[in-house]
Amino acid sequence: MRELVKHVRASLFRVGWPKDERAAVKAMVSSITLHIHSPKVRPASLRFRATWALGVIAVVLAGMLTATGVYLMFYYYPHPDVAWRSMKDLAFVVPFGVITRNLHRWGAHAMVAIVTLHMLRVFLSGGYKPPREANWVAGVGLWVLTLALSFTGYLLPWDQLAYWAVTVGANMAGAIPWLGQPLRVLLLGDMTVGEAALLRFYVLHCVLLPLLLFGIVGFHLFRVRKDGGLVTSEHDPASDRTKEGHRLLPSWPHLVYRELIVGLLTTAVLLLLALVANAPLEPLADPSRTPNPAKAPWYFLGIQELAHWSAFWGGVFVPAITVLGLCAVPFFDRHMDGVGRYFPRERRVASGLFLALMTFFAVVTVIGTLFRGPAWALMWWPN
């Protein structure tokens, strides 16, 4: 019996633990999961700060919310009659239930918020210059994909939140010129939000944007390795060249232990937070009793408060430029001084510009969270 499982991890893992840094490098070489990594790393890219571990942090997130997705979608059904009552279910009958769709809710509002982070981390270390142009976009690409993930979401509780925040949403599409009634149309199946706006949600929310999402992952993954991995000081020719700086040292167990520990403390902290606070759930959606006021998701609160002054001009035009804008930076900024620092004075305006447009939409996003009130009128006080 020993012989015959001997034989079958051998079958399964060629090189087996790695003893020394020769074996370390054929284990990720042969590995294929491993294989993603180069098989050896700078040391400057080790260090917390070079990407206060966004991506691996996105990642592990991303397989939560799967996991957690699938098993809440054998006690989900996707019907304005049973939908809301799928949610009290997995409070009081379903196994776990109660902590799996806390994991799930608090674990989607984090993505958003992590993912965000890592693109303000990876463009003000210049990580979107050349030869990274391709991957940058990938990563705008990634971005919207996990607020659209994050919306379609939003709806399958089908309760008063969910109802009207989508319904907001699909009026804010809806300001398209020329398109957005069409889009409208065949986002919700139909002109208001109901059983065919529920079923395409789902669809989308379970088949075909998670198809995308990791498709893109998979590609943004391979451009870093291939664009020769994280971009660090030693990029920039200005910056003075060390010994340190050309030593490069095993994936194995270097970032590969880094890459653990920063996925169990993430597991744990949502774990956490997924037990002491309950995801909400409001009173069974109703078509005839509208809230006052009805807002988006908090994500969208941003897009939803400069629509509040121009349909078009704030709901339309300035998110629609800032996603091209920044699918076109790398195409237009390719010097390469201060790439891989933090605030570089050769990148100073570059990265003044992009805080700038980032604390815009930080400001009047928490306007419409906490200080927008009936009626949509201003509040002073935080409601």
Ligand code: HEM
Second form
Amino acid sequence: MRELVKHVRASLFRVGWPKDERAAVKAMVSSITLHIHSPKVRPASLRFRATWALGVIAVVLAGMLTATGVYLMFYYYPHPDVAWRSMKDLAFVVPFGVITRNLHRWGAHAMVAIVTLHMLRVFLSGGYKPPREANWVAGVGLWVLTLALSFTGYLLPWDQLAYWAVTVGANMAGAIPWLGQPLRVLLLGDMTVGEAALLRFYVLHCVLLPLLLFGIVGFHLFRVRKDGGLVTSEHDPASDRTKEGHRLLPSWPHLVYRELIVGLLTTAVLLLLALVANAPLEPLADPSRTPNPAKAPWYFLGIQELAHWSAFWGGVFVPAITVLGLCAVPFFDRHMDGVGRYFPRERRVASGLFLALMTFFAVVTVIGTLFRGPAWALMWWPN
Ligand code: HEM
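In place of the form predicted alone, the structure of the form predicted in complex with protoporphyrin IX containing FE (HEM) is requested.
Okay, now the whole complex, with that chain kicking things off.
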């Protein structure tokens, strides 16, 4: 038996526990999971402030959302007659149903926030400059996909919140000139949110969008490696050396251990949140009872706020130009001065403009979320 266990282990782990640098590099290269990393990394890219661990947290959240999502799929049925009841079953009947749903819901909100912050950190450090242009554009795709995944998942509980948030979101898409109405019908499968929309959102949320996300995340991580690791400052070459003067450190254990710690901490924080706060479930969706005001999911409330001023300029033009502008940035801003540092003098204008854009969206999102009451009237006190 012992021999058999040894045999199975040897077939899976070809290199034993690495005891020196050579073995560590061999372990990184021979394992499919570890091979995502390059065998060695620059010491400067291991510092917390190089990434604030945001990319790794996003990967951990994506994994956790997939695992909890698969569990939820066993008990969920995408039909208006039973979808809401499945949520009740999860709350009262299914083993670990409450915690799994809580983890999935809070993890999805966290994912939107973390991916946005990751984009901010990459921009501020100039991580989109050559040769990382393609990876930045892939990142913008991941940001849009994250929002789309969260939006399609929003409808699935089929409660009042879900129904009306998605109705508002779909109406916003309908404001796009010429394309809007066909797009809305394509998305909903009908003129209003109903049985067809629920099935479409379910397939998008559980199959199509996750497949796309994992494909692009694979490309994204591959590019991080092929573009020479993370961007670090050219002005501080000494910071790229260890005390012993080595230029590179083996990823095992230096990077992999850090990632494990980030993974454990992320899981612990999310578990704690899932234990103390339950994901909301409002009464069953009722198409005849419109809440006042009907609000989109929080990450679209900035756009809803802008759309209130002008359906086309606020609801369509600003979001479209923002996404296109983000994709175009690396092809216009190409000089390499100040890259790898936060707020360097050479990148004052770029950093200032990007922060202004993010602050603008944050402010309109807060107004839409907290300071809009019935009939979208402005409230002077948080709603
Ligand atoms: C599902 C979403 C995402 C995941 C899982 C993810 C994951 C990662 C990871 C693990 C890294 C390396 C470590 C780090 O920088 O923290 C990274 C780097 C990078 N990410 Fe992302 N990312 C995502 C979204 C984005 C977005 C929205 C953008 C920008 C629009 C972006 C652009 C980049 C770039 C350009 C790099 C290389 C940066 C550098 O060299 O410093 N990523 N990403």
